[in-house]
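What follows is a single chain, given as structure tokens, in the form predicted alone.
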Amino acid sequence: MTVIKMTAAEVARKVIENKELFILDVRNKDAFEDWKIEGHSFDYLNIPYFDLLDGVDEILPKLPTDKDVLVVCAKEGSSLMVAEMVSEAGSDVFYLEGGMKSWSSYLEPIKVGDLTGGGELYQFVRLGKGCLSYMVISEGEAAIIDAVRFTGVFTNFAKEKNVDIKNVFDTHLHADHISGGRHIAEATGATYYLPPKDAEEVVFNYTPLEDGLTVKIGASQIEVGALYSPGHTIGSTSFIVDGKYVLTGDILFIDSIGRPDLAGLAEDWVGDLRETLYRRYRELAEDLIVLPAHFMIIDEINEDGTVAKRLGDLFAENHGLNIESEEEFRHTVTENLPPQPNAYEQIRQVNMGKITPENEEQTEMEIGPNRCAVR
């Protein structure tokens, strides 16, 4: 029988299109339980590679014959060896090219909607990490918000769309992933914006992203307007795009809210977080579509692959927006927290420009799920 390579892009399509897939994950149990490839119609079997060195006969009855079987490991090597053993036993089987390392890196661009004057808004979904980046396009120009470090994805997409990248924004100083924002700006000549209250320690030049700033994109003058919204960081800033969308950074998610502790100042920032969520956002139009910088669980992904929801619906459904007691809110966002992101302190240093690790080390820093949220 045959062993077939499956790419991260092909797995992503199965997630988005709600296709069935059986995953044989041969990483150690703790790695699997902490972080795995999620899909609405995926089934799993976790057997560590070292338990399969003597053969796969015992697990063969557990592998389905009516759906694709994908073997997954950290970097590819172990999954390929296990896939070959399964194949030799008489079954067709796939292995994930590049392993979880490639899954963590893959970005899927999805159109969110049309904007004024023929403009478009795209969301770049990093399924393996829960990161969401954006590109606003209007008549030959583009703006990028919260780009991850894979800069070629954005510059190549802009070339495909025949647009010039003119503005690049980070909603805040990220702590869970390495930003590609200033590197895109350097490569394209675009203006790079960063909130100054998050930039006190950065060692590179930037343009201050101030509350009320409005940047117009393209001849149709699509407006990208900044709204100061602290709480996740002291500089966190949201964007109103074309009067239709609110890009909330890591302050508000579809099923959760931002955590205030990743700079070690949870007690100081919890009041800002509540002020943003319970006053600033409630002054906005409820028909705005919320587009966050991350998602936490697979259920936040819509049928078309986007992560987006009407603000008014979040006011009704998101638990973090419905905690009446300030004391209970404080407890929730300071004591009821998930583990902190892998290497978050070093990632902040990278995003300040203070250290420049090699690409392999950057990959290791980012391994793991999104941990920016409180549910």
Contents of the next structure:
Amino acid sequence: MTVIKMTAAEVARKVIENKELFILDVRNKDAFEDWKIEGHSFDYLNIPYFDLLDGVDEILPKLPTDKDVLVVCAKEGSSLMVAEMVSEAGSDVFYLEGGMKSWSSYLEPIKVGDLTGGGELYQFVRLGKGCLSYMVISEGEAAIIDAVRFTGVFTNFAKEKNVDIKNVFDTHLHADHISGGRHIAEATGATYYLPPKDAEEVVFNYTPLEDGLTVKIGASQIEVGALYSPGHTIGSTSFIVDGKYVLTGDILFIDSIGRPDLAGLAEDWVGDLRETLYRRYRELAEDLIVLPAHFMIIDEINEDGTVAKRLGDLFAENHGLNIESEEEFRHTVTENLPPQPNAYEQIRQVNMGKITPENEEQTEMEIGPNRCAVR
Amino acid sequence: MEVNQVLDAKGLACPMPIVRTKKAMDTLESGQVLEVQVTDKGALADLTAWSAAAGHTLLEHKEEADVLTFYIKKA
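Let's see the other form, the form predicted in complex with the partner chain, since the form predicted alone is already up.
All chains and molecules follow, beginning with the one already shown.
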């Protein structure tokens, strides 16, 4: 029978459309337990490829015949080898083109909603890594918030939409993934904004992103307004878009809140995080739709593939917004934290412009889940 | 350390370093040592896990100038 290639884009459609898929992950056990392709209706079998060198007879009875079987490995080579063995045994089988590297890189643009006067807001969902980037489009102009490093995805999308990228923002200095913001700005002549308190060590020029800054997108009324909201980092800034959406960066997620320790100052910043989540955000309209910079678990993804929820609902449902005692809050966000993201210190150095690793090395740094949250 | 065989798997991508290592191991006697040289970074975790699963002993590994060298004693 045949071996068929499946692309990361095709897997992404299956996640978003809630399709069934059986994943035979042939990476080693640690890698699988740490990070895998998540889908609401996916089933899994993890057997390292090196346990299958003598044949796949043992696992054949465990592979379903009523749904697609996708073999996955880190880069592609091992999955192709195992897929060929399974196919020789008589089954049709898929392998993931480019492996988990390609899955980690794939971005799916999804429209979040319409804005005043014909504008649009798009969320770019990086399913493999849980990163969310945004593009606000209005009257021939675009603003991008928290772009990941695959800059071509954003510049091509802008071209398709026939808009010029004028403003590029990062809500904070990222520690889990490499920002594409500065490079998009350089390539397009756009203004690149970064919160100055996060940018003390950066070695490039930027425009300070200050509290209360308002930028108009296009000639009409669509405004992107900055709201200083420290806690994940000291500079962390949120955006209010068109009076309808609040982009919370890594401060507030759908089912969790930001962690204050990735720049090494958890104890110092826990008070800021508390102030932002329990006072500054409380002053906002509850009907604003929260759009975070990450998701951690598949349940945070809506049926249409977006990651978005009404602020008022989060006040009611998000555990991190409902810890009454300040002491307990401090304990929750500074102790028993999940492991830190892969290579987070190096990633911060890249985002400061201090080191410029090659593309391959950047891919390695970003392997694994984002781990920016406390639940 | 006495090395009985050297396997040059430099430049090979996954899964070939392990495929070659397994083939080389099959030709050795119990207690003999295989030296494996690879450049694929993923080999570190995979060779370690494979050795453990197969019962072989990973005596030592080192990294010099982008080349990972492993010394594996056959079970």
